[in-house]
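The chain below stands alone and is given in structure tokens; this is the form predicted on its own.
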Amino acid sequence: MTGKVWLTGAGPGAPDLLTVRAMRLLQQADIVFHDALVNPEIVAIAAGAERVAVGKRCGRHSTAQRFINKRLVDAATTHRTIVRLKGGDPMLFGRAQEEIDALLAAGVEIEVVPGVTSALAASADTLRSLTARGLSRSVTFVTPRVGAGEDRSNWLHAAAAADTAVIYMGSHEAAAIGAALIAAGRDPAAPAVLIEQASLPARQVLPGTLATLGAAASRLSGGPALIVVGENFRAVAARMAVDAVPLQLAEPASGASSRRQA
């Protein structure tokens, strides 16, 4: 094997949130295998590389994982710098371990380049911290998604127990997720926020509660989104309501007006 695979995080979407190392590797890459959700502007940075889409999208045509693994192994015999570009951070809900194991078994050199995961970008977009002194001392990242032949996920127990729960790949099941968390003991009025296209200009922040999560999800435009549940996010709805009220310039008092005219 002559090539090295760099398992690289593309971050949440905004190109300027790429790490310096990820940027350098894209500029030097001979071939880039990229996920469907990676911003095309980021893929375009690899202008001198062969670019191969190996996306996996819910409800759409996807590239089988075993085929992705084989393509990476094969590429290491013909290319020196191979970038496997994954949205967010490659080591969080990105099937990274399957690709790492396949490459190690084939004797391919590999290195992981971390990226900004979407939970952090979503928190930044809401101006609310995932943790808060005296209010949120635990955070859990979960997904209800289960692939064919996989064991049932125990996401509900973890999400119900955490002060702040970030739910990946759950926007299509938002109403069911809200109902499940309520049945597991969470308050129906607990704050729940949907963040779509975090870090990008087209982002949406849709605040609500567990009871209204399905209604909030109906306003999504189809982009990647995640759900954040936690008491520290109660202020999001209040602040957005204030921001939505147009500022009115106060009318001068009649006396002041008459004095100016005088």
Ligand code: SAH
Contents of the next structure:
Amino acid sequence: MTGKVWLTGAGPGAPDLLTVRAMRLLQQADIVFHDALVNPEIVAIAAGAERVAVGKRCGRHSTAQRFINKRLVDAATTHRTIVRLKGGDPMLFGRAQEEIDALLAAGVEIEVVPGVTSALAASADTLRSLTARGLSRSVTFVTPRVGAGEDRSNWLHAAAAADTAVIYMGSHEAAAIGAALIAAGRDPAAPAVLIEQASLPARQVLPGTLATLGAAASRLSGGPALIVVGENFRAVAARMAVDAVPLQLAEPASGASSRRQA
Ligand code: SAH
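I would like to compare: after the form predicted on its own, may I see the structure of the form predicted together with the ligand?
Full assembly next; the chain just shown is listed first.
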């Protein structure tokens, strides 16, 4: 094995929310395997690398996990710096463990580079803290989504028990999620907010309650979205515009010096 795999978080979408480490790795990579949902602007930072889209496109065909594992292992025999780029943080609902285990079993060197998970971008976009003194001392990250052949998830217990629940991969069944939480004992008037495309210019924040989640979800435009439920999200105002920080960091160091001379 000649190569090392860097399992890297791409953050929630805005390129300037990449970590500096992730950006350096993208600039140095020989090959990048990225999830289909990663912002193309971020993938483009790896200008000198072979770029391969694999897997994870909500509801559409995605490369089988076993095949992704194999491609990563194979790449380690032919490339030196291999970046496996996943949305948000790779260790949260990213099937990172399967890839880590496959690489370890094959004797491939691997390192994980954390990223900003979308829950944190959603909290930022709403200006509401996931925790709040006296209101929220517990946060849970859940998903109702289960893979083929998996047992039913017990996400509902966790989501009903936590002060703040962040629900990943649930926006397509938002009405059912609202109803399930109400049936599990949560107040139908409990604040529930949908945040679509958190951190990006096209973001949408749709505030409401558990009872109105379904209606709010009908206003989504098909991008990735989270549901956040919790008392501290009562005061959320609908917001759309984002003042994005221009992505100057992404310019290669050599370009910067030649511009200084110009
Ligand atoms: N590892 C990722 C999550 C992957 S699961 C992370 O840490 O964020 C994919 C789900 O993440 C989507 O269905 C959606 O619920 C959520 N998601 C990802 N990016 C998002 C974004 N920019 N805004 C809102 N939700 C997002």
